[in-house]
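The chain below stands alone and is given as structure tokens, in the form predicted alone.
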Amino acid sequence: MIRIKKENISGFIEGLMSDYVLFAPVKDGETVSFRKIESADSIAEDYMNTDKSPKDIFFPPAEVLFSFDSGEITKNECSEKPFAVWGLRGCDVKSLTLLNMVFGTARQNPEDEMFQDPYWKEKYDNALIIQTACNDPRSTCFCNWFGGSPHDGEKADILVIYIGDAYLLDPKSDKGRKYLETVKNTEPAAKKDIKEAERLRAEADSSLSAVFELDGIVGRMSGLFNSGVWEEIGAKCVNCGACAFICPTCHCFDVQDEGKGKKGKRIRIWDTCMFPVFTAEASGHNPRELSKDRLRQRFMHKYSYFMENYGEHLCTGCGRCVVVCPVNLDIREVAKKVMSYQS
């Protein structure tokens, strides 16, 4: 672990856009979001966590996956630089390491290989992923449901704790240490460095709320399937689709064809299980006609499809839907209800 002086932290960022094409937490007004930065100065400090999740920076909202023009293709060029991610949660961290199992690495238990997507794969895979430990999480937050912290960094390539005065870099992986060792301006950390950072830790965890245990959901949702409790829970749902796109895992796409005559392009974007035309049929039926069909789907999805599939919940416990949902329909409280739930 070594230690970069707060004034020195500049440099440091400096020597990233020098290396990568780097994205940051910036403020917008009252929000905070990911964009591609151009100076250390434009990096936000005092924030929670981002409004919106980082997923877009390789899973863009909407992206052109190739251009036609009578018959010959031309497929979009990605940067000439690497990406680099600085400022990102533990949550969202793990989400990326959730979306690559879906878009990269793209296989199934048990064992079952798939598609790998090469628009993923080419941003995500030579990426350098930079987590600042969340020294001071939100009333929403809720990661260690599945076993995150605010200081776990360890699906990260270089977590980052700031104690005041310097900022501690502890290098996670392969590619994070040898970045570190070309970092110029650095001393060890000393004890009373390592010793303030797990009192921030400490401090971190105990602000969290108590765990809710999630053994026997897949089994609990899968038995539920037909049951009451969707109707129950999604009265209030109007579908908006907010928490979808909120989210830093949901993944859903559409794929269309926009252009004129023998020209135009193929564009990849965001879509969601909660609109009431993603599963509707040319046939004019849709399998998922109701609200309540559509809310268990998501959920499903989330605490049991995924589960089987990959063998992890498709979410981090961000708390980003929980701010989101203009009805207050509260993901922790879906969980508990579900599990609690008797027909």
Contents of the next structure:
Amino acid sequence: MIRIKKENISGFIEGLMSDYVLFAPVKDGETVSFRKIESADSIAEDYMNTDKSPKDIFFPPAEVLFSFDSGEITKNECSEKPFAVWGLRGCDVKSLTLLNMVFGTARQNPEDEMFQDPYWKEKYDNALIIQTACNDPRSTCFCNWFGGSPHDGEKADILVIYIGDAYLLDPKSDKGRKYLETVKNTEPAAKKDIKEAERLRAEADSSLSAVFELDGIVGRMSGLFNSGVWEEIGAKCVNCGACAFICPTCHCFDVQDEGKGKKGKRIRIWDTCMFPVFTAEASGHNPRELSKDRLRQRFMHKYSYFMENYGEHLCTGCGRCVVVCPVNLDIREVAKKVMSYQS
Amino acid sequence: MSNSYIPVPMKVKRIVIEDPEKALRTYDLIFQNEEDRKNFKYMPGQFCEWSLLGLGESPFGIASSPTEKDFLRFTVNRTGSVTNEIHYLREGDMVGLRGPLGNWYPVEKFKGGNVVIIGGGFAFTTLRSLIVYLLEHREDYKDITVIYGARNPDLFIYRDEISEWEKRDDIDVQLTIDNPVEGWTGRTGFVPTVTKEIGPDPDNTWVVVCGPPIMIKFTLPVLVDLKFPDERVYTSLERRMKCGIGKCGRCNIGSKYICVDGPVFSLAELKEIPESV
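Having seen the form predicted alone, could you give me the form predicted together with its partner chain?
The next block holds the full complex; its first chain is the one shown before.
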């Protein structure tokens, strides 16, 4: 573990900017979200979870798959420099590993390139993921439900712990270790630094509310598929889709063509199963016609289907959907209701 | 690396209008690049995404059989914006194609058994692929029975070919229309009822059912009554699709993605998938 004095951190950031295309949290009015960084002092400091999730760095809301002109197809070249992200929280680092299960491989045949998403891989595979430990989790944080904790950086390349007068940088992967070896103006973390980090960790851990046990939720949800629980949960849902767009793991998309005549672009655009048109067929038939069917699809994808396919829940407890939902539909309450529902 | 989102160019070689209302057209496509042709290895039951640059994509089942080397065949019903544009295509025009996608009818498992093929309306496309494939490997299979229903005699697709099959003694073709029509010598009645009348013997027999959702819904219980085990009844599902490679989430039902885990599922598998039929 190395130590960088607070006043020297901009040097580290500048180093990242020269080696990588760097993304970091930026304050824009009231909101904080990840942006490409051109100068070290534009990085937001006092934020917990960014308002928007970082998924758009690797999976943009609208991404050109290719351009076409008179039948000729051209794929855009991706950035030559690899990406680095500074300031990710543990929940968001985990969300990227979950998205990588979908886009990076195929569960049927992981080696088959046909099922690998080149647009995701060209950005994510070489990225340097730098996580910031959470010293002060929000009341809506529940990463501990999914095995996470505020200072757990095991899925990142480098874990950064802010201890007030300095940053401690803890390499978590070979990639992270190699990068830190190239960094100048560092010193080894002192014993008292490590002790302070441990204190912050314990404090953050204890500030989270108790873990709600999700064991058995896959079977519970399947058993309740045709029950009234979804109507009860969904009665107030307005199908706005805000939860899905703000979610770091929701990844459904639409593909649309834009252009005029023989010239244009094929673009993929974030979409959500919360919208009726998502499954509406040209014939007029819609297999998921009712609001409760769509809400059930979203929650079951998160806590049942993804677990069946990948052995993980498609939720990291970031709490963003709890914050943005206009009708206060709290995903934690949904899980609790499903686990206790008597049909 | 390879990029499954990019279509390959295909030329429309031949167009056949299948019905009097001209809503159903069959297209034979040919590859423009030898390498694309070589890489395209498929089996009956798989599908492709047709790509019309500027308009979008639509998935269609492959109606030709891999034993037919020179072309890929599709039948397209005019319904939405992409299929409408497809109907404006003329012979010689170019389209994009992605595939082959999805799984296929398990013809290897069928070997040494009887095969009953039950179809309805214009969903007969991948069933044609299957029938042509089975006839090409005729010695590998025992009795082959085809039960095919349409609203009226004009709405059967591939009529010339079906007439040829009717003349053969190594395939039993049973056609049915919904209501009697003057001059019709085949059966009348809905596919589930006719299936019950014919009553295929479940012993060492595999069934493939493909048609409109309502036909599938009412035919599956008939097969269960006839004592066909769930593991030997197969059907093909359809949902809206976009990527075709298990990413975009649109065709997700239960823990399955129809584009990669299907479209072909056994009845045993269907029973584990919510919202499937």
